[in-house]
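Given next, in structure tokens, is a single chain: the form predicted alone.
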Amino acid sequence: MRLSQILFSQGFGSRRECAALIGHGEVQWAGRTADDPDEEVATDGLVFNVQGRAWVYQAHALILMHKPAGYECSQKPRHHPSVMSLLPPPLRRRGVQPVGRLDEDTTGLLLFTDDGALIHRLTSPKHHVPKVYEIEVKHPLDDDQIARLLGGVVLDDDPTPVRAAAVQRRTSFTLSLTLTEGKYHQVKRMLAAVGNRVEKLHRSTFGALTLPPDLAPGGWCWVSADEARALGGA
């Protein structure tokens, strides 16, 4: 693939802007500064630098973010900044989208990709992708609440009961809850249905991925090829 086309595919601007980056000596690969926008470059395992920052060529972007509180998972946020503002311009330009949503006050693992088929697979209720939430509640948990979360509760907009795939009570006020579907505000509404209230909510796991312990709130990282395959990507 031509080097300028590679930059274009990775979100570094229009074709003309990508050619200009190369012409101005701002692109390096294979230990040298590139000077020909039409140079043919193999993309397998390609790592290149643009304006001093290293980038890995990705046919489809798949990244993991530690979402902080106070951000909306929307391209057009209403009351808080968008999580998109935490991403560098090249990723925003290439059209990555959040895989599902977390409320503005919810923290934790949030995926982004520009692979529409993967978004569908990970968000479709038919595929039952597990997601684990760490929850702090207002009132002490009891055995009846745990049993009802596992047995199924009815939400106010759907007569079909929804169930947690797993529940682990950690303390009197904290629990881990695994869901394989993603209804609107589902965790908060399920806890409300059993007579409790969510005070803090954090997603720690999405499918085969776990939030890295050293990834600070607002930080992001690439999902490796092996992790993507385990998740169901290419």
Contents of the next structure:
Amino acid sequence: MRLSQILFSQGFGSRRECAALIGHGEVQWAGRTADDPDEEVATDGLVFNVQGRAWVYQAHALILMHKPAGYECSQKPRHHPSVMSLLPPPLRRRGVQPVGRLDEDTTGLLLFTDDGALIHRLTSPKHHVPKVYEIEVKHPLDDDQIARLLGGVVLDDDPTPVRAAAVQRRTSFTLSLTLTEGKYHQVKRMLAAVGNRVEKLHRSTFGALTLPPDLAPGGWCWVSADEARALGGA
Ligand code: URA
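We have the form predicted alone; now please give the form predicted in complex with uracil (URA).
To see the whole picture, the full complex is given below, headed by that same chain.
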């Protein structure tokens, strides 16, 4: 693929802006500064550098963020900044979107991609992708609450019960809960339905992916091809 086309596909601006970046000596690959926008470059495993930052060529972007509290997942946030503001401009420009949503006060693993089919696959209730939430609650947990979360509770907008695929009580006030669907405020509403209240909510895993322990809130990283395959993304 032509180098200027590669930059264009990866979100570095219009074709003209991408050619200008190369013309101004701001793009390096294979250890040298590029000067020809029309140079043919193999994209397989390509790592290139733009204005001092390294990028890996990805036909489709798939990234994992440690969502901090205080950010909305909406593209048009109302009360808090959007999680999109935590991403660098090339990723925003190539149209990545959050895969599902986390509430403003929820922290943890949030995926982004520009692959619409993958978003559909990962968020469709038909595919039962498990997500694990770490929860702190207001009132002590009892056996009845755990049994009802596993057995199924009815939420206010649908008579069909929703159930947790797994529940692990960690302490009297903390538990982890695995869900394979993603209804609006589902964890908070399920805990409310059994007479408790969520005080803190953190998503630790999404499908086969776990939040890397060294990824600080607000940070992001690429999902590797192997991880993407495990997720059903390749
Ligand atoms: N369930 C909720 O209630 N909130 C989230 O952010 C995610 C799952």
